[in-house]
Amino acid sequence: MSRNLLLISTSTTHGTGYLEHAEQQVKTLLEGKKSILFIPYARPGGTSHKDYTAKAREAFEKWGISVSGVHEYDDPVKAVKEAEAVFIGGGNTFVLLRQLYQNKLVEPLRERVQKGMPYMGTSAGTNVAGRTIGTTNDMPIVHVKTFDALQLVPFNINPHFQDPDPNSTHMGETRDTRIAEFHNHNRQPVIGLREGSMLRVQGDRMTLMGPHSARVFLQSEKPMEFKPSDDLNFLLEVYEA
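Taking the form predicted in complex with another copy of the chain, give the structure of this chain alone.
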(Lines of atoms letter the chains of each structure in order from A and count residues from 1; the text may use other names and numbers.)
(Lines give C-alpha, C1' and ligand atoms only; values in the text may rest on other atoms or scores of the structure.)
Protein backbone atom coordinates (compact mmCIF):
# COMPACT_ATOMS: atom_id res chain seq x y z
CA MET A 1 0.00 0.00 0.00
CA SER A 2 1.85 3.07 -1.19
CA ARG A 3 -0.94 5.62 -0.98
CA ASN A 4 0.06 9.21 -1.45
CA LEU A 5 -2.95 11.42 -0.80
CA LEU A 6 -3.81 15.00 0.06
CA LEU A 7 -7.45 15.39 1.08
CA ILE A 8 -8.36 19.05 1.50
CA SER A 9 -11.60 20.25 3.12
CA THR A 10 -12.08 23.28 0.91
CA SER A 11 -10.28 24.72 -2.12
CA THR A 12 -10.57 28.27 -0.88
CA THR A 13 -10.54 29.52 2.69
CA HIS A 14 -12.01 32.88 3.63
CA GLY A 15 -9.66 35.60 2.37
CA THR A 16 -7.27 33.43 0.36
CA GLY A 17 -7.19 32.49 -3.32
CA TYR A 18 -7.87 29.13 -4.97
CA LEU A 19 -5.71 26.42 -3.32
CA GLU A 20 -3.47 29.09 -1.77
CA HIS A 21 -3.80 27.83 1.79
CA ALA A 22 -2.63 24.38 0.73
CA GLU A 23 0.21 25.49 -1.56
CA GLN A 24 3.01 23.97 0.48
CA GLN A 25 1.27 20.62 0.91
CA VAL A 26 0.32 20.43 -2.78
CA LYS A 27 3.93 21.10 -3.77
CA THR A 28 5.14 18.36 -1.43
CA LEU A 29 2.59 15.89 -2.78
CA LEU A 30 3.58 16.59 -6.36
CA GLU A 31 7.33 16.76 -5.87
CA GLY A 32 9.08 15.57 -9.01
CA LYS A 33 5.86 15.60 -11.10
CA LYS A 34 5.40 17.85 -14.10
CA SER A 35 1.68 17.35 -14.76
CA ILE A 36 -1.63 16.56 -13.13
CA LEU A 37 -4.92 15.25 -14.52
CA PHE A 38 -7.85 17.36 -13.31
CA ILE A 39 -11.30 15.81 -12.96
CA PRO A 40 -13.84 18.66 -13.13
CA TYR A 41 -16.98 16.49 -12.93
CA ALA A 42 -18.36 18.06 -9.71
CA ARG A 43 -19.05 21.32 -11.60
CA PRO A 44 -19.44 23.81 -8.73
CA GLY A 45 -22.31 26.20 -9.45
CA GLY A 46 -22.82 24.33 -12.73
CA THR A 47 -19.58 25.66 -14.23
CA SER A 48 -18.45 23.87 -17.41
CA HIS A 49 -15.69 21.26 -17.41
CA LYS A 50 -13.66 23.62 -19.58
CA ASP A 51 -14.00 26.69 -17.36
CA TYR A 52 -13.40 24.69 -14.20
CA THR A 53 -10.24 23.17 -15.66
CA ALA A 54 -9.02 26.64 -16.65
CA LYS A 55 -9.34 27.70 -13.02
CA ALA A 56 -7.29 24.74 -11.80
CA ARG A 57 -4.75 25.28 -14.58
CA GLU A 58 -4.19 28.88 -13.52
CA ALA A 59 -3.30 27.78 -9.98
CA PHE A 60 -1.00 24.88 -10.90
CA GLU A 61 0.85 26.62 -13.68
CA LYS A 62 2.19 29.15 -11.19
CA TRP A 63 3.79 26.17 -9.48
CA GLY A 64 5.26 24.74 -12.69
CA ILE A 65 2.72 21.90 -13.02
CA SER A 66 0.77 21.52 -16.26
CA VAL A 67 -2.92 20.60 -16.04
CA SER A 68 -5.07 18.62 -18.42
CA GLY A 69 -8.80 18.10 -17.96
CA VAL A 70 -10.03 14.51 -18.15
CA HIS A 71 -12.87 15.67 -20.45
CA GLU A 72 -10.23 16.65 -23.05
CA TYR A 73 -9.46 12.97 -23.70
CA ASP A 74 -11.45 10.63 -25.94
CA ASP A 75 -10.62 7.84 -23.52
CA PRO A 76 -10.86 9.03 -19.91
CA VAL A 77 -9.82 5.61 -18.55
CA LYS A 78 -6.59 5.79 -20.52
CA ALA A 79 -6.08 9.34 -19.24
CA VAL A 80 -6.30 8.10 -15.65
CA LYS A 81 -4.06 5.13 -16.36
CA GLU A 82 -1.35 7.38 -17.78
CA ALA A 83 -1.64 10.35 -15.41
CA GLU A 84 1.32 11.40 -13.27
CA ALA A 85 -1.12 12.57 -10.58
CA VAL A 86 -4.85 13.21 -10.24
CA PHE A 87 -6.81 16.09 -8.70
CA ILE A 88 -10.57 15.93 -8.22
CA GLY A 89 -12.08 19.35 -7.53
CA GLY A 90 -15.11 20.24 -5.44
CA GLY A 91 -18.71 20.92 -6.40
CA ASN A 92 -21.65 18.54 -6.13
CA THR A 93 -20.68 15.13 -4.80
CA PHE A 94 -23.61 13.28 -6.42
CA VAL A 95 -22.92 14.75 -9.86
CA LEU A 96 -19.23 13.88 -9.43
CA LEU A 97 -19.70 10.28 -8.33
CA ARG A 98 -22.30 9.59 -11.00
CA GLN A 99 -19.91 10.78 -13.71
CA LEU A 100 -17.03 8.75 -12.27
CA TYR A 101 -19.19 5.62 -12.55
CA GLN A 102 -20.58 6.53 -15.97
CA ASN A 103 -17.07 6.94 -17.33
CA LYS A 104 -15.86 3.80 -15.53
CA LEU A 105 -13.14 5.67 -13.65
CA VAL A 106 -13.70 4.28 -10.15
CA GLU A 107 -11.63 1.11 -10.53
CA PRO A 108 -8.79 2.70 -12.53
CA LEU A 109 -8.48 5.48 -9.95
CA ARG A 110 -8.34 2.97 -7.09
CA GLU A 111 -5.71 0.91 -8.85
CA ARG A 112 -3.46 3.85 -9.69
CA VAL A 113 -3.71 5.26 -6.15
CA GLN A 114 -2.90 1.88 -4.60
CA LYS A 115 0.24 1.79 -6.72
CA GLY A 116 1.34 5.21 -5.47
CA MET A 117 0.03 7.78 -7.93
CA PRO A 118 -0.44 11.05 -6.02
CA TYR A 119 -4.10 11.96 -5.50
CA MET A 120 -5.50 15.20 -4.25
CA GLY A 121 -9.06 16.30 -3.67
CA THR A 122 -10.91 19.33 -2.39
CA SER A 123 -14.39 19.22 -0.88
CA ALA A 124 -16.42 16.79 -3.08
CA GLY A 125 -13.08 15.43 -4.37
CA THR A 126 -12.12 14.71 -0.76
CA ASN A 127 -15.51 13.25 -0.01
CA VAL A 128 -15.28 10.68 -2.80
CA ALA A 129 -11.89 9.53 -1.51
CA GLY A 130 -13.74 8.05 1.49
CA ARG A 131 -15.67 4.83 1.82
CA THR A 132 -19.05 6.27 0.78
CA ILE A 133 -20.51 9.68 0.02
CA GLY A 134 -22.95 9.17 2.91
CA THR A 135 -21.56 12.14 4.84
CA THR A 136 -21.62 14.74 2.10
CA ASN A 137 -23.31 18.08 2.79
CA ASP A 138 -24.47 18.36 -0.80
CA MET A 139 -27.97 18.17 -2.17
CA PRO A 140 -28.86 14.94 -3.97
CA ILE A 141 -29.52 16.77 -7.25
CA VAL A 142 -28.94 13.64 -9.34
CA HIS A 143 -29.44 9.99 -8.44
CA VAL A 144 -26.42 7.68 -8.16
CA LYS A 145 -26.75 3.90 -8.34
CA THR A 146 -24.57 3.45 -5.24
CA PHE A 147 -23.08 5.74 -2.61
CA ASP A 148 -19.88 3.65 -2.50
CA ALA A 149 -17.00 5.97 -3.32
CA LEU A 150 -13.35 5.52 -4.33
CA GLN A 151 -12.47 4.05 -0.92
CA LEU A 152 -8.91 5.31 -0.99
CA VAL A 153 -9.27 5.44 2.80
CA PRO A 154 -11.57 3.19 4.85
CA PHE A 155 -13.49 5.93 6.65
CA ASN A 156 -15.95 8.63 5.63
CA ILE A 157 -15.13 12.31 5.41
CA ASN A 158 -17.30 15.33 6.14
CA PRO A 159 -15.67 18.35 4.48
CA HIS A 160 -16.56 21.94 5.42
CA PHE A 161 -17.22 20.65 8.93
CA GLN A 162 -19.05 23.31 10.94
CA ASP A 163 -19.52 23.63 14.66
CA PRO A 164 -23.02 24.57 15.80
CA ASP A 165 -23.68 28.29 16.07
CA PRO A 166 -24.59 28.89 19.74
CA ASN A 167 -26.71 31.89 18.75
CA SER A 168 -28.69 30.14 16.05
CA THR A 169 -32.47 29.83 16.27
CA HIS A 170 -32.47 27.50 13.25
CA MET A 171 -34.09 24.15 14.03
CA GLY A 172 -32.39 22.08 11.32
CA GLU A 173 -30.04 19.33 12.48
CA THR A 174 -26.49 20.18 13.58
CA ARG A 175 -23.62 18.43 11.83
CA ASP A 176 -23.04 16.30 14.96
CA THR A 177 -26.68 15.13 14.88
CA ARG A 178 -26.50 14.29 11.20
CA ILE A 179 -23.36 12.22 11.67
CA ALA A 180 -24.87 10.48 14.70
CA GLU A 181 -27.81 9.54 12.46
CA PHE A 182 -25.32 8.24 9.88
CA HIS A 183 -23.93 5.94 12.56
CA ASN A 184 -27.35 4.43 13.16
CA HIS A 185 -27.00 2.89 9.71
CA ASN A 186 -23.26 2.70 9.03
CA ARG A 187 -20.24 1.48 10.99
CA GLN A 188 -17.26 3.26 9.47
CA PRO A 189 -15.63 6.19 11.28
CA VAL A 190 -16.27 9.73 10.06
CA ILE A 191 -13.79 12.58 10.22
CA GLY A 192 -15.10 16.14 10.13
CA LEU A 193 -12.57 18.44 8.44
CA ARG A 194 -12.94 22.12 9.23
CA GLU A 195 -12.15 24.66 6.54
CA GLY A 196 -8.40 25.04 6.16
CA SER A 197 -7.81 21.46 7.33
CA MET A 198 -6.43 18.63 5.22
CA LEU A 199 -5.35 15.03 5.60
CA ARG A 200 -1.99 13.83 4.29
CA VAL A 201 -1.90 10.06 3.81
CA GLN A 202 1.34 8.28 3.01
CA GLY A 203 1.00 4.51 2.98
CA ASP A 204 -0.38 3.60 6.38
CA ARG A 205 0.36 6.91 8.06
CA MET A 206 -2.02 9.81 8.22
CA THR A 207 -1.45 13.36 9.42
CA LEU A 208 -3.91 16.18 9.97
CA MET A 209 -2.63 19.50 8.60
CA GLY A 210 -3.82 23.08 8.81
CA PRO A 211 -4.71 25.36 11.72
CA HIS A 212 -7.65 23.44 13.23
CA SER A 213 -8.38 20.25 15.08
CA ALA A 214 -10.58 17.66 13.38
CA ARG A 215 -13.65 15.98 14.84
CA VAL A 216 -13.68 12.19 14.75
CA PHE A 217 -16.93 10.24 15.07
CA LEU A 218 -16.86 6.53 15.93
CA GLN A 219 -20.06 4.52 16.07
CA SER A 220 -21.59 4.52 19.57
CA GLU A 221 -18.93 6.85 20.99
CA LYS A 222 -18.87 10.53 21.81
CA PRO A 223 -17.21 12.71 19.15
CA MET A 224 -13.51 13.32 19.77
CA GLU A 225 -11.23 16.21 18.82
CA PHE A 226 -7.80 15.47 17.32
CA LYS A 227 -5.07 18.09 16.93
CA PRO A 228 -2.66 18.12 13.99
CA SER A 229 0.05 16.55 16.18
CA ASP A 230 -2.18 13.64 17.30
CA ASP A 231 -1.90 10.11 15.93
CA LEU A 232 -4.67 9.41 13.41
CA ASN A 233 -3.20 6.23 11.92
CA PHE A 234 -5.85 4.07 13.60
CA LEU A 235 -8.40 5.44 11.14
CA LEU A 236 -6.55 3.71 8.29
CA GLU A 237 -6.58 0.28 9.88
CA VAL A 238 -9.80 -1.19 8.49
CA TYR A 239 -8.47 -0.68 4.99
CA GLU A 240 -5.85 -3.35 5.50
CA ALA A 241 -8.27 -5.89 6.99
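Return one more block: the form predicted alone, after the form predicted in complex with another copy of the chain shown previously.
The next block holds one chain only.
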Protein backbone atom coordinates (compact mmCIF):
# COMPACT_ATOMS: atom_id res chain seq x y z
CA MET A 1 0.00 0.00 0.00
CA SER A 2 1.43 3.38 -1.03
CA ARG A 3 -0.06 5.42 1.78
CA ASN A 4 1.00 9.04 2.05
CA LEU A 5 -0.86 10.49 5.03
CA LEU A 6 -0.64 13.40 7.46
CA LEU A 7 -3.10 12.94 10.33
CA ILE A 8 -3.21 16.01 12.56
CA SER A 9 -4.91 16.23 15.94
CA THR A 10 -6.12 19.80 15.49
CA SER A 11 -6.05 22.55 12.87
CA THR A 12 -5.12 25.30 15.33
CA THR A 13 -3.01 25.27 18.48
CA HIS A 14 -2.89 27.99 21.12
CA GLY A 15 -1.20 31.08 19.76
CA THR A 16 -1.00 29.91 16.13
CA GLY A 17 -3.10 30.48 13.03
CA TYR A 18 -4.93 27.88 10.97
CA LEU A 19 -2.55 24.98 10.20
CA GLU A 20 0.51 27.08 11.07
CA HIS A 21 1.86 24.57 13.59
CA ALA A 22 1.93 21.89 10.86
CA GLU A 23 3.26 24.08 8.05
CA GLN A 24 6.49 22.18 7.45
CA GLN A 25 4.79 18.78 7.55
CA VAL A 26 2.07 19.95 5.14
CA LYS A 27 4.67 21.30 2.71
CA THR A 28 6.55 17.99 2.83
CA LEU A 29 3.36 15.99 2.22
CA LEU A 30 2.43 18.14 -0.77
CA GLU A 31 5.88 18.49 -2.29
CA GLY A 32 5.51 18.68 -6.07
CA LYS A 33 1.74 19.25 -5.89
CA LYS A 34 0.03 22.42 -7.04
CA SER A 35 -3.52 21.82 -5.79
CA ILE A 36 -5.55 20.12 -3.10
CA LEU A 37 -9.22 19.14 -2.87
CA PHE A 38 -10.83 20.27 0.38
CA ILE A 39 -13.77 18.35 1.85
CA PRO A 40 -15.68 20.69 4.21
CA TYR A 41 -18.46 18.26 5.18
CA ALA A 42 -17.68 18.18 8.91
CA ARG A 43 -19.20 21.54 9.83
CA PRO A 44 -22.60 20.91 11.46
CA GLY A 45 -23.78 24.50 11.22
CA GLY A 46 -22.71 28.10 11.58
CA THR A 47 -20.05 27.84 8.87
CA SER A 48 -21.00 27.20 5.26
CA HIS A 49 -19.02 24.93 2.98
CA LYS A 50 -18.07 28.03 1.00
CA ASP A 51 -16.74 29.89 4.05
CA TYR A 52 -14.93 26.84 5.41
CA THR A 53 -13.24 26.29 2.05
CA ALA A 54 -12.24 29.96 1.94
CA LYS A 55 -10.50 29.52 5.28
CA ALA A 56 -8.53 26.54 3.99
CA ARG A 57 -7.78 28.36 0.73
CA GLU A 58 -6.25 31.30 2.57
CA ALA A 59 -3.85 29.01 4.42
CA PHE A 60 -2.74 26.90 1.46
CA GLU A 61 -2.36 29.73 -1.02
CA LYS A 62 0.39 31.18 1.16
CA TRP A 63 2.27 27.95 0.45
CA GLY A 64 1.64 28.03 -3.30
CA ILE A 65 -1.14 25.41 -3.25
CA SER A 66 -4.52 26.15 -4.84
CA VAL A 67 -7.65 24.85 -3.06
CA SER A 68 -11.00 23.78 -4.48
CA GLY A 69 -13.96 22.59 -2.42
CA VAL A 70 -15.55 19.27 -3.28
CA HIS A 71 -18.98 20.93 -3.01
CA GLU A 72 -18.03 23.15 -5.96
CA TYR A 73 -18.17 20.17 -8.33
CA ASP A 74 -21.26 18.64 -9.92
CA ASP A 75 -19.68 15.21 -9.49
CA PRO A 76 -17.82 14.86 -6.17
CA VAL A 77 -16.66 11.33 -7.02
CA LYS A 78 -15.01 12.58 -10.19
CA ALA A 79 -13.42 15.41 -8.19
CA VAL A 80 -11.83 12.91 -5.80
CA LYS A 81 -10.66 10.66 -8.61
CA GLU A 82 -8.93 13.57 -10.33
CA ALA A 83 -7.53 15.33 -7.23
CA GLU A 84 -3.79 15.74 -6.72
CA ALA A 85 -4.32 15.55 -2.95
CA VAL A 86 -7.20 15.66 -0.44
CA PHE A 87 -7.67 17.49 2.84
CA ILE A 88 -10.61 16.78 5.16
CA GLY A 89 -11.11 19.41 7.84
CA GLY A 90 -12.44 19.16 11.36
CA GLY A 91 -15.89 19.58 12.84
CA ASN A 92 -18.39 16.89 13.79
CA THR A 93 -17.27 13.38 12.87
CA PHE A 94 -20.80 11.98 12.58
CA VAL A 95 -21.88 14.74 10.18
CA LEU A 96 -18.69 14.22 8.18
CA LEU A 97 -18.98 10.44 7.85
CA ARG A 98 -22.66 10.64 6.89
CA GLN A 99 -21.84 13.11 4.11
CA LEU A 100 -18.96 10.97 2.87
CA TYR A 101 -21.30 7.99 2.51
CA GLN A 102 -24.16 10.04 1.05
CA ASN A 103 -21.85 11.42 -1.63
CA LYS A 104 -20.35 7.97 -2.27
CA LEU A 105 -16.83 9.14 -1.49
CA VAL A 106 -15.66 6.47 0.95
CA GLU A 107 -14.50 3.94 -1.63
CA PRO A 108 -13.01 6.48 -4.07
CA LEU A 109 -11.02 8.10 -1.26
CA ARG A 110 -9.79 4.73 -0.03
CA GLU A 111 -8.77 3.65 -3.53
CA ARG A 112 -6.90 6.89 -4.32
CA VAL A 113 -5.04 6.86 -1.00
CA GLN A 114 -4.03 3.24 -1.45
CA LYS A 115 -2.42 4.27 -4.75
CA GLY A 116 -0.43 7.07 -3.13
CA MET A 117 -2.57 10.22 -3.32
CA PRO A 118 -1.57 12.51 -0.42
CA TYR A 119 -4.25 12.70 2.27
CA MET A 120 -4.32 15.02 5.23
CA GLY A 121 -6.90 15.41 7.95
CA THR A 122 -7.41 17.48 11.04
CA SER A 123 -9.60 16.48 13.98
CA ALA A 124 -12.69 14.83 12.42
CA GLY A 125 -10.73 14.45 9.17
CA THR A 126 -8.13 12.52 11.13
CA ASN A 127 -10.76 10.52 12.99
CA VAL A 128 -12.33 9.20 9.75
CA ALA A 129 -8.93 7.99 8.54
CA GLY A 130 -9.07 5.23 11.15
CA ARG A 131 -10.84 1.91 11.21
CA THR A 132 -14.03 3.33 12.75
CA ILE A 133 -15.20 6.59 14.30
CA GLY A 134 -15.89 4.82 17.60
CA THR A 135 -13.32 6.92 19.47
CA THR A 136 -14.45 10.37 18.37
CA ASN A 137 -15.15 12.93 21.10
CA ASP A 138 -18.09 14.35 19.15
CA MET A 139 -21.78 14.28 19.95
CA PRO A 140 -23.81 11.99 17.63
CA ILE A 141 -26.06 14.78 16.33
CA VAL A 142 -26.96 12.82 13.18
CA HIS A 143 -27.54 9.15 12.49
CA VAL A 144 -24.91 7.27 10.51
CA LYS A 145 -25.59 3.88 8.98
CA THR A 146 -22.20 2.55 10.09
CA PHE A 147 -19.24 3.61 12.19
CA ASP A 148 -16.88 2.10 9.59
CA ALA A 149 -14.59 4.87 8.39
CA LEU A 150 -12.06 5.22 5.55
CA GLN A 151 -9.76 2.60 7.12
CA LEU A 152 -6.61 4.18 5.76
CA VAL A 153 -4.89 2.86 8.88
CA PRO A 154 -5.90 -0.27 10.86
CA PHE A 155 -6.35 1.47 14.21
CA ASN A 156 -8.58 4.17 15.69
CA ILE A 157 -7.53 7.68 16.59
CA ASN A 158 -8.66 9.93 19.42
CA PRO A 159 -7.80 13.49 18.36
CA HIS A 160 -7.61 16.24 20.99
CA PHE A 161 -6.53 13.66 23.56
CA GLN A 162 -6.47 15.16 27.03
CA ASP A 163 -4.77 13.88 30.16
CA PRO A 164 -6.67 13.98 33.45
CA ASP A 165 -6.07 17.19 35.40
CA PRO A 166 -4.93 16.15 38.91
CA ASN A 167 -6.25 19.44 40.28
CA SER A 168 -9.68 19.18 38.68
CA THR A 169 -12.83 18.45 40.71
CA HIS A 170 -14.52 16.99 37.63
CA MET A 171 -15.89 13.54 38.50
CA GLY A 172 -16.83 12.35 35.01
CA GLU A 173 -15.06 9.87 32.79
CA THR A 174 -11.53 10.54 31.59
CA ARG A 175 -10.42 9.83 28.02
CA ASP A 176 -8.58 6.78 29.35
CA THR A 177 -11.82 5.48 30.86
CA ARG A 178 -13.81 5.97 27.69
CA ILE A 179 -11.20 4.26 25.53
CA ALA A 180 -11.07 1.36 28.01
CA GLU A 181 -14.84 1.06 27.59
CA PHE A 182 -14.36 1.05 23.82
CA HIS A 183 -11.94 -1.85 24.20
CA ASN A 184 -14.55 -3.90 26.01
CA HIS A 185 -16.26 -4.22 22.63
CA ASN A 186 -13.54 -3.54 20.02
CA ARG A 187 -10.05 -4.93 19.55
CA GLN A 188 -8.25 -2.39 17.34
CA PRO A 189 -5.60 -0.17 18.92
CA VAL A 190 -6.33 3.48 19.67
CA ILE A 191 -3.85 6.33 19.45
CA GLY A 192 -4.53 9.35 21.65
CA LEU A 193 -3.14 12.36 19.76
CA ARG A 194 -2.47 15.40 21.91
CA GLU A 195 -2.87 18.91 20.54
CA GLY A 196 0.03 19.88 18.28
CA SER A 197 0.79 16.24 17.45
CA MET A 198 0.36 14.44 14.15
CA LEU A 199 1.05 11.10 12.48
CA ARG A 200 2.99 10.87 9.23
CA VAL A 201 2.31 7.60 7.41
CA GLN A 202 4.35 6.60 4.38
CA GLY A 203 3.62 3.12 3.10
CA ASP A 204 4.23 0.74 6.00
CA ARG A 205 6.10 3.27 8.12
CA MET A 206 4.63 5.72 10.62
CA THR A 207 6.22 8.60 12.50
CA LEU A 208 4.81 10.62 15.40
CA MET A 209 5.53 14.33 14.91
CA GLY A 210 5.05 17.37 17.09
CA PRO A 211 6.04 18.37 20.61
CA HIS A 212 4.19 15.68 22.58
CA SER A 213 4.17 11.96 23.14
CA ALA A 214 1.15 9.92 22.07
CA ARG A 215 -0.82 7.57 24.29
CA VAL A 216 -1.37 4.14 22.77
CA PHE A 217 -4.13 1.86 23.98
CA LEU A 218 -4.16 -1.86 23.25
CA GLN A 219 -7.01 -4.11 24.29
CA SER A 220 -6.48 -5.70 27.73
CA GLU A 221 -3.17 -3.87 28.28
CA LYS A 222 -2.11 -0.80 30.20
CA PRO A 223 -1.85 2.39 28.11
CA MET A 224 1.64 3.15 26.82
CA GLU A 225 3.41 6.42 26.03
CA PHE A 226 5.39 6.77 22.80
CA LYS A 227 7.72 9.68 22.05
CA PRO A 228 8.24 11.06 18.54
CA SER A 229 11.52 9.14 18.33
CA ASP A 230 9.88 5.79 19.19
CA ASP A 231 8.93 3.08 16.69
CA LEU A 232 5.18 2.96 16.04
CA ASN A 233 5.28 0.87 12.89
CA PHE A 234 3.82 -2.19 14.64
CA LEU A 235 0.48 -0.41 14.81
CA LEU A 236 0.22 -0.56 11.01
CA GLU A 237 0.36 -4.35 11.14
CA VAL A 238 -1.00 -5.60 14.45
CA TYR A 239 -4.69 -5.64 13.48
CA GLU A 240 -4.48 -5.23 9.72
CA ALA A 241 -6.58 -8.34 9.20
